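Let's start with one chain on its own, the form predicted on its own, as structure tokens.
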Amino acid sequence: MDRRSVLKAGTTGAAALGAPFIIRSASAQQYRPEYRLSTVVGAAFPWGKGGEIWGNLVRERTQGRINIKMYPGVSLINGDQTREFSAIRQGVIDMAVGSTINWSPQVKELNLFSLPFLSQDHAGLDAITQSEAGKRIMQIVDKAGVVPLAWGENGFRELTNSRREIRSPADMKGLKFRIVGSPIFTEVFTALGANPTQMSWADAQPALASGAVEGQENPMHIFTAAKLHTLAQKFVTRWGYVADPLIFVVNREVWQSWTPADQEIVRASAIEAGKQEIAIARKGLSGGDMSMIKDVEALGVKVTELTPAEKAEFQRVLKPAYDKWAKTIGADLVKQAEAAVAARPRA
């Protein structure tokens, strides 16, 4: 081989070396005409008013670069909940604002959240995500393959029903409720004497209204967005048991594809989505203001609050199914919380 030989041989193969680090150089700065966002509920709610706000924040701030639309009603995997969040680690879905309780089939230590009567209220359930705790649980869900930006928050889930006033664990003895497809609902609500049910929200609609099932347990605007009153559901029981924080995630491959400073722009605008979204979800439900509550009641719904003592019946009940959780959540996560909540504010 001669020295013209010798050197095309050299440049071609210093070419083939360098064409897979040129490719994915030039791949990662080709954005997407629309990255797709999914969500249980649409705008009409504080769950989706808190993903558009984020698809707003984020189209606005990067100029267009970064398209993002909304898909309510997970309807990108067909309406399947507890589906959505390996569908955002296989790529699916680039992006979410998705349920603590929907992923936790997915993510164990997520039920840290669905640990009956461990947030109390509000105060507990900020203590909780902004704490050791809180930190942890971002850092697991993104082992897990998805990037972590912000919190939101569905709220405290109550009962309600179409057959009686819920005051003690006996006046649910037999009733059908509708739960989320997460093992932990069906455990807490079989301890109670109840017949738990797991179905899409999608199917739980119709389910209520034809009297298939007589109750199900989620936030109070839920209740008036979704207008519950008109799907029998007579009665509310406000006992707190439950919160359902929400995370703004993306999926890996899509956050990496982003320069440095737009996955800057995408966080900033998902812990202010975040923030706003609580807001909302908390409107007429904190503080001074609880007019949610004689909304619903201007409706001729009957809503019930438990008594400190009728609420410790519930938790007396209760209680080994926490206890069990707990192991299966982790002993040190589960205690990091609740120290957490010990030590919040009181109202």
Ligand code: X2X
Second form
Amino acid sequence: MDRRSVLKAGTTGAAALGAPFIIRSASAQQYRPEYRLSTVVGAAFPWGKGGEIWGNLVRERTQGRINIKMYPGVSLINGDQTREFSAIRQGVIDMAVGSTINWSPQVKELNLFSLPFLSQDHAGLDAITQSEAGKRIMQIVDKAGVVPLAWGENGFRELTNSRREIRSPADMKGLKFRIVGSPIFTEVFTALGANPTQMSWADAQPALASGAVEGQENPMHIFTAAKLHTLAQKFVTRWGYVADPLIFVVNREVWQSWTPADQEIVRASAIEAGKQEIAIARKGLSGGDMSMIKDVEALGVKVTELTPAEKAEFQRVLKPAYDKWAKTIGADLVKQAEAAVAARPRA
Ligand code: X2X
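Could you please show the structure of the form predicted together with the named molecule, as a counterpart to the form predicted on its own just displayed?
Expanding to the full complex; the earlier chain stays at the top.
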């Protein structure tokens, strides 16, 4: 039934049933038959799984009033992931579980999470999102025009390539890396002496397959689910330089079209889905369970862990880029995040 026929049916019904029916049908007709949820990767990945969990919880708890359909591959905007935030704001996309990296060209403060070696480990990342800095980020996203509801996680982005083991910036010299289309990544990879090319995730996989690029950086769960070892990625360095959180959001007009009770359901479901998604994203990579590393090695891939001194060398080379971007992001916000990380609980 399209909107006009819903309205007509409501009017006919109202004549027969009286005023209360008019009010009910007037609010009910603002609900659309489907809400479109954008993600970059699908349910074979923790990220897409998070979107699926959110959609299912909302559908169940609203008895189908809010029916969410997932569009992985950022297919609503033809895979152009760095345009996702604008598309949500404009209503081309109704809802999203999106990476801070992809939205940072529109919301510069989101580059906070791309500052090399800021978060250090999962506890550090949690310390940022759960601190004043995290709250400020949510307010900034809200001010930028979409309704933020919860945190999720893509994960620590490790370095992979087809050529050689990487233990120092010198090992990266001249290697062609695919990076996300966000300027801070160009500066970071250039500072390391590599040869970076910006492209979408959709374009990255054929480029790795053909050898047009030799390496890339993404979380281990992306590596395994996308089978990057079949795209010549034989070397992984776990440098843990950056982790991208995900944010669950809704287009503002869509949000305002829902009753307060339904808004509450959508919010609580996002928080719950976010918690579950973070646990999935860390599975095999945290606590006593590091099985993901063994799984990747079993694919014939060499996984390199850096010593603290080797990590420090990357950090030293990237210090100027860090300092420059800290100014763009906002010195206060960066200081707040650094303080939160410094005060994190240690394992
Ligand atoms: O494009 C990527 O590398 C990905 C899938 O991790 C993001 O969307 C940030």
